[in-house]
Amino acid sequence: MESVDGAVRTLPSIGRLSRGLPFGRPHGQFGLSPSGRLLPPALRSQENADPRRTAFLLHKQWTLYSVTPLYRFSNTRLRDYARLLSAFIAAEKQKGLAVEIGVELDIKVAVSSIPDLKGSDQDQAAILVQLSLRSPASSKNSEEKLIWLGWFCCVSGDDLSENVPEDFTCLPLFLANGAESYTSIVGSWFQKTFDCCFRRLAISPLNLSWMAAMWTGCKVDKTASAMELVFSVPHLPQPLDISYAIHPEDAKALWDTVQKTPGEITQEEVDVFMDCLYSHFHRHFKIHLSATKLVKVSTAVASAHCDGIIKVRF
């Protein structure tokens, strides 16, 4: 394929681009830094962020991947990357035959930076990749249909980039929305071009409980839907899930009694919050939820599944 430096112009098929297991089974746990410290379970927008620049996050289901550092990635070459990725996608559609760079393609690729999305001021700005479809028969000014979205982001720059050489860019979390075939093609191009590796990312019960506490503490409309926790019961011949719904005002009132410092969350507070919910459930149904596995959290703010699927509602 054409490298970033333009050395070669032959695009091989996707089958020859695997490094490790790029899009296989869930690997690793969401929210843990190399040092083992729990990271913020979700990104936050900066106070001066433009809501229009982050609106693409809402009301979509995102699949999570972990990404190793990108070698020689540059924020000044995003247009070049879009052009090269567009050619790579076109070549895949033509079963590996090379195409001329810069020709008009059915699928338009856009790569852009979103400085508003980062975990802290030290983190790298998020990188958004968009694929849009335009009918070859339509005019150049016709409306394009967005068919796939993916974005790279960083949630703990201090921890993750501590020992990373200058030539590497740390954007360890990738979220994709759209057909898996496009996720595979885009991921393969990034792996080949920047010598990185993608893996499906699981969300541990510990981090799901953090999400439940964090999202419960957010101010929402009084008509908001209930908070729902789904637990999987282990060691049974047939799968069995337990759904536990809590009125949002009751959940918020409980969290307010647990949280000591507004705006901050500790592991102790999360444990107390969940233990109170478990005790209430046991008092009514005589079932110890602590013996089960938390697999899904759903609130008016967002939802998350242990398989690495999240959805932000507002």
The other form holds:
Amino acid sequence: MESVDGAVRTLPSIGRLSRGLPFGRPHGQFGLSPSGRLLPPALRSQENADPRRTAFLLHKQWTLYSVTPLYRFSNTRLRDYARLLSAFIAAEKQKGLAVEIGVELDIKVAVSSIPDLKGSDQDQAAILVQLSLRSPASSKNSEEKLIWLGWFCCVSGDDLSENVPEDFTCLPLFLANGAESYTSIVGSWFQKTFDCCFRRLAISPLNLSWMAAMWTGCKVDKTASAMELVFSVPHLPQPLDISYAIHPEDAKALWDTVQKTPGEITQEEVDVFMDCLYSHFHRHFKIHLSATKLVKVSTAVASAHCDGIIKVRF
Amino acid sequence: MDEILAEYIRRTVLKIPRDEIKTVLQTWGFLSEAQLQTVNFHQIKENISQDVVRLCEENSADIKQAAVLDIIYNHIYSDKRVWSVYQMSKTGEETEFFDLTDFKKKFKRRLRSALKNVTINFREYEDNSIWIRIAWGTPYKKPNQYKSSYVVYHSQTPYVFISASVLKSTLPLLCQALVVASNYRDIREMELRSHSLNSLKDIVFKRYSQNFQTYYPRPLQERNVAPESADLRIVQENRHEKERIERVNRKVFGDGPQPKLEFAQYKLETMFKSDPKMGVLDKKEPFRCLVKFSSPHLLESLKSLAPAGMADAPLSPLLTCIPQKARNYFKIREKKGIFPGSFVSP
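Form predicted together with the partner chain structure, per the form predicted alone context:
All chains and molecules follow, beginning with the one already shown.
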């Protein structure tokens, strides 16, 4: 599942980005091809996509997990899954292991498929799990309150799904928004039911630099927020964090002169882009950012933290 | 004692760590020792705070006493606020006799003439500092005790340490009152900020140790662990480089502990320079960046950068000038007409 990390780069393309957004195709251990990567349309199915159906993923903070292929998962049984998961959560609550919530409250589970969310035609449609609270004490048509969201998706193109044996479904990326206790209950139900395994997904500095470059290249309006890189300096007696924020227009102007290969982004271009920013920094402060650790990238389009937390704004 | 005041005292007590509530109340001195004996300081803070409020009601506390308790709290836990340094100036060099009573009177009069609804309290400390607490209201609203400003003034110096209220509009009025009350002509922000009030004082009063000891080399560990097979010249060169870094670092930072600052900020509006062969960004406009450094102890961490191999030695003057220039907020522009690589900060 190493290449899932690389697949994370494609996430913002799920939003309402312009068609030209670079779309990564992970190869090899770090999700990188040695030469570069093609820039196919952001999302093939996006042409007919209803933005309202995918709007839920914007402006939320998502924690990333990698998931091994699901055994005997069927898209036609989503209703059953919702019922079973709901029973499982109720049982966990009874055990007292679950979240602190009022006894009167009842959790409703919905599992649905979102065909708009996938990287390529071969990919599985994304699966959305929603937990909402409803209180039986209040009137029947009372509003349900969404308390937790999680979705499985496939953004890695053909590479991963192709080699999956029969009876297995490949949805290698899981994103959760809401209390961790719910993530853990839902996760353990999926692990038990589909014999899969969840793991927190860290984003490597290399992939963060890819995101920085790709997102910088996206067209955004003039009032856009700065492109911010956050570095942490390891192994000092006193920890040090450095935030390096660049005016979005200036960052884009730099990237536009660096990005030369038509229809493609190469590792070399990403390296040159970061090296240019590092040397500008070094000229002022005499500090080698290349020796520090890039921990967070934040642009007007999206932000990503090395701990595997992302937020898509656009 | 009204409910708002009772709640204010209760919340102030809740802010204090439980083990220290008794000491703080003793410093306050508003409740008698006999009264304090009746409070069980081992119960949960919620209950302690209610007991304290009950005793304050017995003594019919007013806002003045509550404000003093808040000053005591902020004096002990001054690290909870962010402090900015301001410098006042006057035309002549004449030193005037400082009269505290006169200062207080003028300060109050000035503020009250502009705004009726303010709570102003003073407390003097042994280090010759005057702590001033101001809670701000509006012409129609009572002062908001929770959003007060703090001023620490050392009367023999032109420096004032202000922890401003979140009510930003009150700052000009506060500065005006300070200038008038202390017989100065002008006041300006020094762009030096920290949580550590003491470190700010160390910097502006030049109290931090800058004793540059004469250099006597200590044997470096590497001498003993160097593998025998390694090229002796490389070992030698590495050692020389390490010694050079240490020497340069000591020259720049001194030997003593650094004053404590948590952040430094640089707004860069300088040209982007790159290798012409790379053919990237050749712009005549400045490249706009905002760089922020943060650390629980910024200057110590900057000091350790070069020895850790993360930075050149010496480190950039932009960073090492912080204590001497007494500022940690900068705007950097390109020096015009001079060779590249030099910057100015206004």
